[in-house]
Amino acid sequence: MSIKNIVALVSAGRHPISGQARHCRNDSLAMTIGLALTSDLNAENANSVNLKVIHAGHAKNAALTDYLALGASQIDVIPALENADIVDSLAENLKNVDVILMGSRAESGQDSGLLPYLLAEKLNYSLVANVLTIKQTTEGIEALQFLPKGKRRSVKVTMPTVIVIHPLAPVQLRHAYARQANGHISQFATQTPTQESKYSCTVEWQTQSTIRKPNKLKAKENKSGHARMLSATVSENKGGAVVNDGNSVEKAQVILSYLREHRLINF
């Protein structure tokens, strides 16, 4: 059975620390791959293997040109309306496809990683989680798949078939601003919203800051270095007194003096 027609679906990425609008480096990861099977396969058939990459969103993301910059050579758009479930328009156009890769999960929006589980289901098709490396044979594909504690697992597919790369896939990303800037964004018509899913979430999700940790309190020790570099080496008892006897008012008076004596209180 031989591949005739390869998908990389691509996201929106953003930088976790300036937020910025970049490409997902998982998704990034699967259309590498892609890229690297298409060769093997033209090289060794006369048939031509395209790959084909598609984003689900706006034509005008910045992110997108990164993958341009990566190696694809055209990058189609489908748009994302408000009122239609992301699943179905893509099974929509992912109809007949041998082979689907994507990333493990999305750097923005609800990056929930179901999107993979959720259209094999809807096109009916096996998926394969966490793989590493991909290879026609003679029945379909055969995926090495990551396991824990360092393990690996050879799995065969029969296509058609979605396949989730894992972030630790070894591919080495290759920018290259000639591409970017022969590269194509091509954005398909707009589709009439289908019928809202059981899957789709219509909750705005909201972002803010993270809350700084408060800062814990900590006696200050008057420690000659002498003193300190035996504690480092020797098990030494560390003081305090355990209070079981009194009442509340007593045993908060026990803490109360400790916080005085150390100065992590002024009052």
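Superpose the two forms; the largest set of C-alphas matching within 1.5 Å is the rigid core. The model shown is predicted, which means the values in this text are computed figures rather than measured ones. Positions refer to the first chain, counted from 1. What changes on going to the form predicted together with the partner chain:
- After superposing the rigid core, the Cα of Arg212 is displaced by 2 Å or more between the two forms.
- After superposing the rigid core, the C-alpha of Ala21 moves by less than 2 Å between the two forms.
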Contents of the next structure:
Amino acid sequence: MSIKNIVALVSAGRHPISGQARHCRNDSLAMTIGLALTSDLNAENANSVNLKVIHAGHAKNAALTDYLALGASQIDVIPALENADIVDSLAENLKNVDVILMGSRAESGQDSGLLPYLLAEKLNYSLVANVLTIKQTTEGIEALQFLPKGKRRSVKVTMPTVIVIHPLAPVQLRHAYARQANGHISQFATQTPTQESKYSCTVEWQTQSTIRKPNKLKAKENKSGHARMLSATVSENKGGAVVNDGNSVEKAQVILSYLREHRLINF
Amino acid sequence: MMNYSITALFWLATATLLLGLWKRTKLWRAGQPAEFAWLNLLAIPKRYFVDLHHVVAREPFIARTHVATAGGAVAALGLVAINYGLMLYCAALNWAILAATAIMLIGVFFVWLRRRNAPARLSRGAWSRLPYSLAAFALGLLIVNLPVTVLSAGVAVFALLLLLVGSAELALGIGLGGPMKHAIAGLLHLAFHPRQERFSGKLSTALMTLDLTNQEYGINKPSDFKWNQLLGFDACVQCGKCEAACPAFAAGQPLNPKKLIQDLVLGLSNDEKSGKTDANFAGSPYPGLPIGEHSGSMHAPIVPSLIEAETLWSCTTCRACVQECPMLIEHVDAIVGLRRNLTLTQGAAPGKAPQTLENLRQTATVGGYDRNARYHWAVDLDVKTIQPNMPVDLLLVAGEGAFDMRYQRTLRALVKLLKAAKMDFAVMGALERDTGDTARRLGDEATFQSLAKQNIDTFNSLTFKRIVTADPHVMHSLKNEYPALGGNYEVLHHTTLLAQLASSGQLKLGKSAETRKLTYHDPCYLGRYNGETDAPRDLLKAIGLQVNEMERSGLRGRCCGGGGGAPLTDIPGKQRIPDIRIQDARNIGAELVAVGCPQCTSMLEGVVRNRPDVLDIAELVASVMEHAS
Ligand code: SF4
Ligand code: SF4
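In place of the form predicted alone, output the structure of the form predicted together with the partner chain.
And the full complex, kicking off with our chain again.
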């Protein structure tokens, strides 16, 4: 199956220190991967696949110009209406798309990190998370997934699909002013919301200071450098014991004596 | 018979030369339009004898050699033009020609002598034949002007042949790009130099401003240079003085300013289809990059087929090459022009440069810091922070060094001195944005201009008389580069201000207790970019310290490796530039290196021990105050 339509969803980020509007790095990675895939496809079989870059929000948002500089020649902005759920507005515009790319990390504001999942559910598309690289194969596309401890997994993806890019994707972002100056940001016509959002944003947001997080009890380790390296890279080598025998009181006793032994509790 | 032959030869050579010049002019004119004045042609003699000779005279041997050779040749040619060109055939003029050719021959002899033991920086190839072809010219002319009525036919033919060979070298040079091209192109370059201010005795070190709204994104192909820049490249005599001065070349990084200029000459003169490579270049290559694999032409992108990107990113923009070039060629403009295109159209700066540029765009600091934290080091010093409606005499602009714990010691020392001198001063606080200097050197003109405009707006909202900074890079931007964007300020380096205060008695200084052997390292952006080499030395002298000069100092000082974003692009070489500079200090037995720049401080302190200590002049002066009180 050949890919015809690719979309990258980009969101507006803010610099954590200066608060200045900027691109969201993770989405930029996704977009750059999309651009590379598109140009590969176009190089192979001369049919013109286009990467559409879509943002739900406001066309005036200063963060968007970053995406132009990073390679988007055009950004289509779907207006984020009050009362409307952006999942609905996005889904409305993402029918008949083969691949939807986006970053996986919520960065600020109302980001929850759930958008890809809600979108995939709504559109009934497959979803692959934590993707590092994608490449086209004869049957479709293959994605390399990030797993902890240096492991990777290659998965065949059925299209249409939502692909969520991992922050560690090996992509070099290139910010070029000339592209920013030549790019366009265009706004979709405003639509009236078809239905009231179930994840409505209109509720008053409350802010409160964060609560101190509970400290994790951790035994002091006296392991050699080699052992620490192993436990960081080899998943079987965590150390400790797995207790399968005995009833729940006996199991609890094992934990209690562990904690006492390492002076993590003193009673 | 003989006389007529010479007349014919003279006019033939003149016609050939003019034809060649016309051909070459067509190449230059493929460049972009530039403002120029025909009248400047009249200024050539002054510019030759004053500005150019000022540089050449640093090497008296070659200066005298060139005066004899070129002076003799020009005189001889002028006389030949009158005597033979106008067919006067006057005996007195023959004598004059004889004298001129004799002088020329003596000069040529020394050219030959030097070529026998040529330093590595000189190009060989076509340049090696020059003593012989020039000697042929001089000797031929000498013989035919001998006051004997009849030369034997054999001698006469021989002399004419010599003259023909020599004239060919002179006349064909400009058209075919031979070594003698430098004479014509060099003189025209003096007239139409892209930086005319240089000839009025002023420093001209600011980079040219790009008109971004007009889609000026730097140099992509040779024809993107201004026509007078192309002409300038053609003036190069391949003397390699730039190469010998270049810190990146010395460190084994893939940059050689001489080769760079020659590559551009290849690019501008190459036929699109010929595919001629740089194989004919007979000088030192870019360290680590073999010769013969690169080629380019007028309308083909320069990077990477003609010049590799890493060559451009090795440059520290120290201007040592420009300082040394006898032909007044502007290497840094070419390098930054090429960088600009890479950065602005491809975002292709290597290493940590992209992160730095992003930081500058998003936080207005190089390191991605909180602007509110810039003056944390001054929190206990009771320093005023400037606000609109709060006029002060002196505005202290700290620059990026303010975030560096090492450099904060220097800034604290400076503040103490300003207080001791009872100066009315304030710091900028959170209002200060980076000047954009690093962005500009990295080719990111857009970020530079945006930061500069914001800073200029801030400055406009404040009331102050002068700016002082301890960072020569800040100084260069504010003083030399902001005017083009509408910001005009009186900017002082802290050593200049302190030297003034000390000499006027406003700052009372004792004698330093320092006993270690001291040297002073000139920051490129203070010395070559701003011409300030005296104030730091005066100040050290004022506190009783004697400066032992390193091999390269003052306007010819060697770079610390910290400029131009080079520590960010970090192109690998065989050694590091600061190591070379510290070796200079070791060579004279210095135990203490005085500096006047945060970049120099961190580069030189980054050299592993055992090395001389590094202290800013402000620290040295402040320690005198502490002893005194
Ligand atoms: S650029 Fe200048 S210094 Fe360098 S080789 Fe040419 S003439 Fe000499
Ligand atoms: S500016 Fe300095 S580093 Fe750059 S080419 Fe010239 S001498 Fe070399």
